[in-house]
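A single chain, nothing else alongside it, follows as structure tokens in the form predicted alone.
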Amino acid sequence: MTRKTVLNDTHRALGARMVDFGGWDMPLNYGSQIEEHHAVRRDAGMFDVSHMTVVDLHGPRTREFLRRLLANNVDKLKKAGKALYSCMLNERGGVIDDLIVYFLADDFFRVIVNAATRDKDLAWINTHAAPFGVAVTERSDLAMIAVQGPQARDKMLGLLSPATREGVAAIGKFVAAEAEGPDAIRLFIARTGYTGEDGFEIIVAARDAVALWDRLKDAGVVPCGLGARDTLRLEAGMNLYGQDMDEEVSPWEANLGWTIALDAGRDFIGRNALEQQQAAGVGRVMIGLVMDDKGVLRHGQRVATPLGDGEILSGSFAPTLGKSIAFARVPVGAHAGLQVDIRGRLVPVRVVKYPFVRDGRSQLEA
């Protein structure tokens, strides 16, 4: 059965085109996907991300548990509100999911996992939490709205009570704070996002989500669907679980080596496999591609290289750039002479570093 967020009726009233996304009935766009994309790059847009799963972890051994569960090290989180991006791995070093974890107190951490992986994530977390005595609580009573763009912070801050506005305005990136919104709504506001723009991801009680959405819309924040969210995150060089990595792909192969903390003495799940891969050398890597010819790069297309075939992972037309871009997984060392098979025609592509767009500007010639 398809699930619905608390904002479902609101999306439909706005004329959204709805699609199934990981078992959720979600808005793809409200009209022009490209206009929504540009709204986030140039001003401020908002996304219903209530399909994401919020999991609260409680217990005196919660930090110890997360040191075991995650490839990144939660010991980096020393101040309440600080967040960390990490992969959660299986014993083979494959990615079960990528997630964000927040340190809220010595015995309280909050984890945000992906919608499509909810069931397996909860099962994995519960299994490994039990020996540590950690209580795992899925917060189905909460909703989440992402407000993103160069004007997003100012527009959101304008809705906060004077008593909490200054504190939220001062938080750095990957930090969260409690705040009071319009009509005394309680908010958990994190300076995080999935678009490459500044802004907030806001967790709010489900009963207050529609009111917050409406106030943001009145403040000039543009409703945006999953279509724009996907082109924005690709331009920003951000991985999508299920396309760019999965349980058969390690962080080394997904260009996520920077999320692995091989600290001395920390035995996290998948560490042995990662160390073996590192010592032997991986045979394939994830790279960025841009196509200067007409056409669109799409998931699953074959990438012909002098060292053997690769594959397009995430690919799309990039509205900010006016070109098609993609992530591809190719043999190590394949950096020149690459072509993509588009309906039997080999089209040249060039390898570029990503992010493709930073702070709203192209990085292709930077």
The other form holds:
Amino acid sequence: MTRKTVLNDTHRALGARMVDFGGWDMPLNYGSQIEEHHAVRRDAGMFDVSHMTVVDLHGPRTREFLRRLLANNVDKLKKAGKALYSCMLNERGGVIDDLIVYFLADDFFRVIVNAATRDKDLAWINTHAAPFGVAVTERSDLAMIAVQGPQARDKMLGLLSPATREGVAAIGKFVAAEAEGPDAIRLFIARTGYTGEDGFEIIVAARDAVALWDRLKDAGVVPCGLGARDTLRLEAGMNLYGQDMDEEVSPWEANLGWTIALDAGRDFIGRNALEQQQAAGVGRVMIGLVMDDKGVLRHGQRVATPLGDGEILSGSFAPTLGKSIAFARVPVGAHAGLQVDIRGRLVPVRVVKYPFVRDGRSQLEA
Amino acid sequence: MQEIPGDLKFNTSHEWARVEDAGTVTVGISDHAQGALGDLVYVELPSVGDTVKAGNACAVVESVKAASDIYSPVSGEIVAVNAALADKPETINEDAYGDGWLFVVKPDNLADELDELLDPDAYAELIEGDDG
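Now show the form predicted together with its partner chain, given that the preceding structure was the form predicted alone.
After this comes the whole thing, all chains and molecules, with the earlier chain placed first.
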């Protein structure tokens, strides 16, 4: 059965076109996904991301458990409120999911995983938490709203109680803090996001989510759907689980090597496989592509290279750039003479560094 | 959703056809189709002088979300294309039954082919229940 977030009626009342996403009935757009995209790049937009799974981990050995569970090292989290992006790997080094973990107290961490992978993630986390005596609690009583864009922080800060506003204004990137919103609503505010813009991801009790959404809307924050979320994160060079990596792909092949901490003596799940792959040499890499011709790069298209075929992973039209961009997985060393097979026509593409867009500006040289 | 003009005929694949006074047929995609596709970003049109056959793919419209083949509702020769769409494909989103037209055909078997198309009521029934 399709699941609904607490904001479902709100989306429908706003005229959203709804779509099934990982078993959830979610807004694709509220009219024009391109206009929503620009709202986030130029001003402030908000997304209902309550379909994502919030999992709280409690117990004195929680940190020790996460050292084992995650490919990135939670010991980078030294101050309460700090967050870390990591992959959760299987024994073969394949990616079960990517997630954000928050350090909240010595015996309390919070993990946010993808919606489409909820069941397998919870099963995996529970299995591996048990030996550490860590209590795993899914927080389906919570909702989550992402507020993103150059004006997002100011607009959100304006809704906070004077007593908590200053504290939230001061938090750095990838840090979270508790705050009090309008009508004394309790908020968990993190300076994170999935758009390449500054902003917050806000966790709120489900019963308070509609009120918060409405207040943000009154403050001029534009409701945005999953369509804009996808083009924003692609321009920002951020991976999407299931499209750019999955259980058959290692972080080395998904340009996520920066999230792997091969620190001495830490035995995390998948480490042996990752080290073997590294020693043997990784044959495929993920690269960024831009197409100057008209048309749109899309998931699954064949990429012809002088060293053999690759494929388009995430691909879309990039509204900020006015042309199509993509991630592709190709043989190592393929960096020139690439062509993409678009309905039988081979179209030249350029290999470019990404993010494609940073702080609202194109990173492509003409 | 936009009202369906009464002088249009439709393919089940969501193209519309309008017989003009001059006997030519203007072709576009329905408002329902543009809504389902979402923001259009690229249109590939046939060339003037091309021959098209009813039911055959002769153009492509691409939205951020998907690429979609356009099937001509009638057979004949292309006598005009909407070149303005190259720079402003979003015109189709804004005015699917007007400025968002795709191409004009000089038909060579109009009487028979017109009978195969849906009238506005039948088309409205077809899309009823669809999201949009």
